[in-house]
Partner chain sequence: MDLIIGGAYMGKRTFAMGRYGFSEEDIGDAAVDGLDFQKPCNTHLEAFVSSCIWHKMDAVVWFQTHREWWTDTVLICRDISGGIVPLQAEDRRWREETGRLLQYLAGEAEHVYRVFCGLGVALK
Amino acid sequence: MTVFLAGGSKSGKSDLAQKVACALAAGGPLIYLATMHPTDEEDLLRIQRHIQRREGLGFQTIERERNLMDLVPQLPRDATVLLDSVTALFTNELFRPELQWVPDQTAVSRCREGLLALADRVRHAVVVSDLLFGDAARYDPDTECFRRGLGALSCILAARADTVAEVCFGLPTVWKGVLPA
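Single chain coordinates (the form predicted in complex with its partner chain):
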């Protein structure tokens, strides 16, 4: 099955996603797909914290910042994969150094293809994303392009997922399906 979890910053979505992934795997192979590209000390600390929080849970970590499509065929079909997060993956696809950070217009379709292929490929996929759609701030065009793209990907994932939940400080509100426990 596919589970899509979205929440604000530090909403506890990653911890909940780990619990859900462990429950779904039921002892089977468990893969953590880390997508963040660290750019500073703060990011490295964030990654360290995430590594600590999943220690001993049995995850094999694969780091993949972009081009999810190329990785998916190599993933074992019986695996439970936790992808954290769509936000980071899309950021890396949208803003690329080789394009001088100009938004890559193919980023949404590339992410969509990779994410849907992942959902089709493995036994269970748990996918985490951020919610940044509810404020009254006016952003520059590139940031707005990022929000629009992440919103579109969220809708695509929610449509594909068996279960969709909004996470608020560790507590899920289920919008679709049943959350495995």
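Mind sharing the form predicted alone? What's above is the form predicted in complex with its partner chain.
Partners and other molecules omitted; one chain follows.
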């Protein structure tokens, strides 16, 4: 089963994703795939809060900022994997330091391949993403590239997922399928 959870920043989607992943795992291997590359103190504090919230839940944490396809073949087929988040993974792929922060136009396809391979590889995948592309404002070209790419990845994941939910204030609105309890 693949579950796609999306919502605004600090909407409660990560906490919900942990509950869903634990319910789906039913005692099987439980992997937390962390994708954030911390760039400041706020990022480090957010990571620490996430670590504290999953203490005692049985997650094995794997940190993977990019190149998801390199990791997927190593994941146990019977695992439940929580990937948090597509937003960070895509950001890391799109704005690579070795490209001097110029958007990498192959980032969407690399993320798509990795995310779909993950969903096909493991028993259950719970994937978290931010909703950062829905307003009508116009932004600079790099930001628009990011918003279009994240939107495209969200559409791909929503089409592939068995369950799709939008999270706001910790409350899910299920748009497709049934949210595991």
